[in-house]
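For reference, the chain that follows is the form predicted alone, supplied as C-alpha cells.
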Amino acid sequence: MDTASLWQSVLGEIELGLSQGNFVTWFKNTRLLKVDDEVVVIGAPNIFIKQQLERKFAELISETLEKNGVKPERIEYKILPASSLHRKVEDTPVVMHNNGHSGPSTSTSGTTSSLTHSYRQGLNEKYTFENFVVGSGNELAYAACQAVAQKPGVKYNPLFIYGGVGIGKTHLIQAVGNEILARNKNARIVYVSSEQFVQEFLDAIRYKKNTDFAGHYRSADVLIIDDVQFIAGKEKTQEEFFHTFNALHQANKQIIISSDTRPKDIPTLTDRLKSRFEWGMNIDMQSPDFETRCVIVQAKAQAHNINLPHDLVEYLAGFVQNNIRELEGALNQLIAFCEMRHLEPSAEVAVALFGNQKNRPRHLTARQIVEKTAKYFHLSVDELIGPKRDKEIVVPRQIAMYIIRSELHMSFPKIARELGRKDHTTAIHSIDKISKEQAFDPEVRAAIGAIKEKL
C-alpha cells in the first residue's frame, strides 16, 4: 500500500471526528512524507498548521496510524515546498475554476483583497451531481440543487439544507457550485465554511483589513456557506454576515446553506437571519435508507477499483446506518486493511474487523418500531395498533408501517398484522402515503427521522 492511499484512509478516519472546518483548516493539504517502523514524516503546508498538527492533533494522528497498521517509533512534521502544494496563495481572491484548480478571482468589480489565508478553500472538484446517490431521504434535496445550478439566484434563493451529520450534505451543495462552474467557467463561487468565515473575519479586524473581507464575499456571484450553525452565538459575525446575504441578496447572487438544523431550531442565531434563511427553501435531508447505503458502498469501491461481493456490501450498509462519512470511513478501513494483509476483501474479514465494534442494535425487531412510534407520539401500543381511525393516530401508525417496511424490510402482509391491521392493502396504501408526504412535510420527515435515531 503506498503512502497517499495509507494516507488517504487515516484522513478518512480523522475526518469522522472532527467538524467539516476543522477537518478542511487543519488536514487538507497534508501529505505523508514516509513510512517505516522507525519514523512516519508528515508534510504540512506552512508552520502555523505544523505547530497545531504537534501540539493538539498529535495523539488522534497516532491512533489513527496505529488503527491503520502503522506504529512507528516517532512522528515527525515538516513543512512542505510550496511547489508540492495543490495551490499557491495568491494576494487576489482565490476561487475554483471549471478546471478542478484555483487562481486568481476573474471578478470584473475591482475589488481584491490583499487578505489571504492557508487555510481558504476553494471546492472540490470531486464533489458532483453525478457521483452523488439519490435516496428517498436525499431526492428533494438533490432535485432543488440541480434547479439552483440551472438558475442561479433565480430559483430559491436562498437555498438552505439541513439535516443530521454526515449524511451528504457537503457533497451536495459543492455541487452545485461545480456545475455553475462547468456551465461558466467566469463564474465567481466561493466555498466556505462557517468556522472559515467567522476566523477571517476575526482576521480582518486584527489586520484592519475589514474592506478587503467584505470585497471578497460580495463580489460573489455564488455564496455557498457550509454548517452556519456555528456563527450562532457570534453577534459581530452575525451582523457581518447579515449585512454579506443582504447584499448578494438584492444583486441577486446565489447563497446557499447547509445546516446540521433548520433556522428557526439555530440556537442564539438573531431573528433578522432566521427570517432571511427561511426566504427561499428549506430542504431536510434524512439519513439514507438500507438500499441507498448499498448503492453508496458499491460505488465508493468502484471508485476504488474493487467489487464487493453482495454479502458484504449489506453487512457495510447494515454496520453504518445513519452517517455516509462513517460509512466511507469503515470501507477505507476494510480496503486498508486487506491491502496490507494481501486479503481479499469478505463479510468474514469484515465481521473479523469491526464485529466487535459497537453500533446500533443488529437485531431490530417490528415490535420495537412500534413501542418508539407510540412513545414519540405520546400514545401507547395498544391505542397505535387499535381498531380507532382518528388521525392523531392514523399518521402515526402509518408511519410506523412506512418505518417497518424501509427498515427491515418486511412483507406487506406481515406489517400489516403487526400493526393489528387484517387487510395486506392497508399496508400498501399507508407506506405509498407516507413515501409521498415526506418528500414536502418537514413534520412527517422530522419524525421518522426522530424515530429512526431513537431505534
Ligand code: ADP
Second form
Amino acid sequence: MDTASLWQSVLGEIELGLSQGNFVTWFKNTRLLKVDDEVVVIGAPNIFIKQQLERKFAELISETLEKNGVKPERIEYKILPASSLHRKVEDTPVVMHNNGHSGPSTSTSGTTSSLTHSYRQGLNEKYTFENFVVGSGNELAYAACQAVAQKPGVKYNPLFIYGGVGIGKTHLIQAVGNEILARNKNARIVYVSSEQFVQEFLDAIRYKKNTDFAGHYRSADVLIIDDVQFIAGKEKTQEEFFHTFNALHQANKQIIISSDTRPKDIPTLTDRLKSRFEWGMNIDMQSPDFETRCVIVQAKAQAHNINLPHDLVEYLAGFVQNNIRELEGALNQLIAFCEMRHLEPSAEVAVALFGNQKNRPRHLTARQIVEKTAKYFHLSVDELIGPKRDKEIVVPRQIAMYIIRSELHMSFPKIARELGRKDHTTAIHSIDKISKEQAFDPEVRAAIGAIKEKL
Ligand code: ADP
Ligand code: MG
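Having seen the form predicted alone, could you give me the form predicted together with the named molecule?
Whole complex next, starting from this chain.
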C-alpha cells in the first residue's frame, strides 16, 4: 500500500469520529509525506491547521495510524509548500463546478484561504452508477436517481433522499451529476453540502458578494445539495435557499437533496421549505442488507485487485451492519494490516484484528444503549433518563445520545424521548458537543469505545 492509500484509509477512519465540518476543516488538505518505522511526517496546508493537528488531534492520528499497522517512534507535522497544494488540486480527479463562484477569493493569504478552499468540493468522479451496488435498501433510491439522470428536471423535482449515515446517499446523488455531465459536458452541475452553502452564504454577506452568490446558484442546470439537515436553524440561509429553490424549480431545473431524515422531521426547518421539499419525490434509503453488503465488500476488494475468501466477506458484512463507510474502513484497515505484515487476508486475521468487538446484534435498540451507558457510569437507568442535571449525569446522558445517533441513526426527537427529554434541540446540542469533544478528550473517547464494545 502506498502512502496515499494508507492516508486515505486513516482519514476514512478519522472522518467517522468527527463532524463533517470538523473533518473538512482540519483534515481535508492534509497529506502523508513519509512513513517508516522511525518517523511519520504529515503535511498540513498552513500553520494554523498544523498547530491544531498537533494540539488537538495528535493522539487520534497516532491511534488511527497504529490501527492501520503503522507505529513509528515519532510523528512530525510539516507545512506543505503552496505549490504542492495547487498541483494536488489539479491532480485530483475532481470536477470543479464552482467557477463563477462568489465569496472571498482563494488567493487571500493565511488561514481564510485554506479554510474557504477546503469547503469547496465539487463533484467527485469516483462516485458513479457503475460502481454502486444495488440491492435491498437502496434500490428505490437508485431507480429514482437513474430516472433523474436520464431526464433531469422532468419527473421527480425535487428528488429528496433521506437515510442514515454512510449508506450511500452522497455516492448516489453525485452519480447523478456525473452521469448528466458524461452526457453533456456543458451541463452546469452544482454540488454543494449544506454546510458549505451556509459558509459561502455567510462569506458572501461579509464580503458583500450576495448577488454573485445568488447568481451562481440560480444559474445551475442541476443543483445537488447534500446533507440539507445542517441548514436547520440558519434562518437567513434558509431564506436564501428558498428563493434559489423557487427560481430553479420554476425554470424546470433539477434539484436533488439529501438529508438524514424526512423533511418534516428536520428540526427548525421553516415550514415553507418543508413543504417545498415534499413537492417532488421523497425516498427513504436504508442500509443495504447482508447479501448486498457482501457484494459491496467483494467489489471494493476487487477495486484493490484483491480477492477475498468467502468467510472473510461474510465476517466483514456481518461485522459492520449499517454503515457502508465503516464497512469500507474495516476492509481498508484489514488490507493495510495484511500488506504491512505480509499476510493473506483471511477471516482469522480479521478476527485477530477486530476480534474482541463481537458481531453486533442485529436488533440493537436505543434502550440497550441507555442501559449499557448507565452501567458504564455506575448510574441507574432512571437516573440517566430522569430530570437531574448534575454534571455526573448530564455527560453520560449526552454520550448515550451520541451513541444512539451514531449506531442507530435515530432522529433527534426520538433520541430526546429515549433519554426522557422533551426538546429535540437538547439531543442536537448534546450530539454535536460529544462529537467535538471525543476528538480531543481521551476520556470521552474511551467511554464511547468501551460502551460500544459492550453492545
Ligand atoms: P452517506 O452520504 O449516505 O453518508 P456515502 O455516499 O458517503 O454515504 O457512502 C459512504 C461510502 O460507502 C462511500 O465510499 C460509498 O462509495 C460507499 N457506498 C455506500 N453504498 C454503496 C453501494 N451500494 N455500493 C458501493 N459503494 C457504496
Ligand atoms: Mg453523505
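The term rigid core refers to the maximal set of C-alpha atoms that superpose within 1.5 Å between the two forms. Positions refer to the first chain, counted from 1. Since the model is a prediction, treat every value here as computed from it, not as a measurement.
Remark: with the core as the superposition reference, the CA shift of Val381 between these two forms reaches 2 Å or more.
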